[in-house]
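Only one chain is included here, represented as structure tokens and corresponding to the form predicted on its own.
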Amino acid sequence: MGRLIVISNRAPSVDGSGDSGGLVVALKDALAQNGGLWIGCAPEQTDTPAPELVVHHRPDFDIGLFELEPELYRDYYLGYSNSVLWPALHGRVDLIDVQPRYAAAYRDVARRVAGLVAKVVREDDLIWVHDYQMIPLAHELKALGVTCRIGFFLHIPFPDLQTFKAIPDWQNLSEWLADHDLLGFQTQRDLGNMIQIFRHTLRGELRANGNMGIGGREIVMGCFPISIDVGGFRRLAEEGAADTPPPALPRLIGVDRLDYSKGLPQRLAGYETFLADNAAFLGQVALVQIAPPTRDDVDAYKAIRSELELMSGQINGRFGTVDWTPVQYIHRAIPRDELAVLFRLSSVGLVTPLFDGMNLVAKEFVAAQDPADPGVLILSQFAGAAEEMREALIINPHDPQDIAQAIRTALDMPLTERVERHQALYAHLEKHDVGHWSAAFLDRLRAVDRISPDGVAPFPGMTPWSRTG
């Protein structure tokens, strides 16, 4: 059996110091089994990039770094990836910034990475490409004669046909996606959108087995909801909370990267409506909103930061007293172990994105709770997690009244109902943890070459339209 080669924009730390949480935890064991290789962009740009992958050997797997010039990286990452694809795939076509050099850089990076990968890949290796920054990679690899199986997983949402066609290079993107052997998405929503786009743009035919026939070949597609290390995060929260006193007031908590897709102004508007409509709760609750900075060089992110700071100040000025601050706004990253404790000692978790691929904060909040006295999760209907986490309070993030009512419902909810909801949510997460996610995807990718010419799927019951597992 060959190696697993993971390719993403960012690679794990060379020394393993940044391996807590996220994608690295999900893939470490799979990479370690067969001497795997993780390829990603070097953290520092250079005017003289190395002509080969810069390989670092770790005890568990190897890290291969590709180097880029500062201008090329800027146009590929801040430019096309995050000023064109990110807003488009999140439904914000009004924020797309079209510059010809962005598209050229995006394609150039894919060609360069493909050339470096082609030098080290073996015929029996398995390649797993991650996320929107690397969509053309399979196309470029196959153009160089690479024949091993290539899977792609999109971590962010995938839009409907009309939104997709707002991307200037939508036809190319559709063809590049079709060059993968397996396409994985977070939700049924995203998978359904991909099917419609393939039908419209490439005359794709949906087969009885759920795969898509395009141009004489068959593309396997599936829904693979990503998750977290449920048990590990729960232990982190338990251990930290044992030495931490509970907050003086019931805490509402939100933890989000500072991004326009997360619905932060709408969340604050809902909280302000709650305070205005529920005078009995004035001075009795507090919202902690943690929003670490991200992509500060993009104008849209500067705007959302200013808006959030202004709204926080307005709410505190309208309702606050000498002894009570309604909104505690933190614009910096908080260590993961501290977040776990904050979640455990919070009464309400607010996860209200306008459009999200999954949103693992929702799963972390549930995993961190004390099962004997759990908090309540308020979850946007537009988060991918809402497809799985039906026992949360599902809300419309665009409606301040809906958010306000959900906050009141959560704070008034009796213990028996809170326990019942938490038990159901936790049981699902425990069964569908991050290990289940990676195993499900890799099992499907390994089976791609075992799909028979008549299109019979190798896994009975594992059609793309069923919940994995």
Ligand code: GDG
Given for the second form:
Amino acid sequence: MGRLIVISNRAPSVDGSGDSGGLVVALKDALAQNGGLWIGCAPEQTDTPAPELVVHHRPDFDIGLFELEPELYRDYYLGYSNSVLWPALHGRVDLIDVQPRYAAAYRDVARRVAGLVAKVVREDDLIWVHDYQMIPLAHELKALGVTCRIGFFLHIPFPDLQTFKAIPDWQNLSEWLADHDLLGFQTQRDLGNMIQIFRHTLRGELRANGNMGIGGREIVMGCFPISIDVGGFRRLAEEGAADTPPPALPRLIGVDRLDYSKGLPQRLAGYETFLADNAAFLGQVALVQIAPPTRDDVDAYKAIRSELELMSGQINGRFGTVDWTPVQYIHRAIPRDELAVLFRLSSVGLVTPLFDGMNLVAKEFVAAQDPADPGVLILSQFAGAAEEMREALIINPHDPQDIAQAIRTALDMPLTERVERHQALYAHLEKHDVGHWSAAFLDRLRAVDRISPDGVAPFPGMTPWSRTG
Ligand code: GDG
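Give me the form predicted in complex with ligand GDG now, not the form predicted on its own.
Following is the full complex, with the preceding chain placed first.
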């Protein structure tokens, strides 16, 4: 059996710090078999990039770093990836910033990475490409004669056809996506959009087995909802909470990178409406919002920061007293173990994105709860997680009244109902943790080699996620 080669914008750290993140936990074992390799961009840019991958040997797997010049990195990462693709794929076409050099840099990086990968890859390796920064990679690898199976997983949402067509390069993107052997999405919503776009742009035909036929080839597609290390996160929360006193007031918690897709102003508007409509709760509850900075060189991110600071100041000014601060807004990252405890000791988890591939915070909040006295999750209908987590209080993040009402319902919810909802949510998560996710994707990718080169429908009767070795 060949190696697993994972390729993403960022690789895990060379010294193993930060390995507790779900993706590393999920892929560690698969990578450790047969000398796996995780390829990503070096943390520092340089004017003199190495002509080869810079390989670091960890005890479990190797890390291969590609180096980029600062300007190229800026145009590829902050430019095309995060000023064109991120807003477009999140439905914010009004925020797309189209600069010709961004698209050129994006393609150049894919070509360069493909050149480096082609030198180290072997025919029986499996390549798993992650996320929107790397969409053209499979196309470039195939152009260099690489024949091994290549799977792609999109962590963020995939929009409908009209939104997709707002991206100037949409035809190219569609063709590059079709160059994979397996395409994985977070939700049925995103998978459905991809099917619609392939039909429209490449005359794709959906086969009876669920695969997409395009020009004599067949692409396997599936929905693989990502998850977290459920047991690991629960233990972190349990252990930390054992010696942490509970908060003085029932706490509402929000934890999000400070990103316009996360619906933070809308969340604050909902909380403000709740306070305005429920005078009995003034001084009796507090919202803690952790919002660490991200991509703050992009203008749209500067704008959301100012908006949030203004809104939290306004709410505190309007309702606060000498003894009570309604919103505690923290604009920096806090350690993961502290986060787990914060979740456990909170009565309400607020997850209200306007559009989100999955949203792991929703799953972390549930995993961290005390099963005997759990908090309540309020979840946006537009988070991918809402397809699975039906026992949360599902809200429309654009409607402050809906958020306000859900906060009230959550705070008033009797213990028996909280326990019932939590039990159902936790039982689902326990079965569908991040290990389940990665195994499902890799099993499906390994099975792809049964597809005959002429595109004849593969393996009749095979269950979608069965292992073929
Ligand atoms: C993308 C997609 C999809 C946040 N603040 C702190 C902190 N975090 C951690 C959370 C969680 C992670 O960051 C954020 O994950 P999300 O899933 O919520 O969102 P994105 O970063 O946008 O991720 C998303 C995900 O990819 C996976 O496929 O679910 O839809 O957008 O783990 O806990 N961690 C620490 N301190 C913080 O202050 N330690």
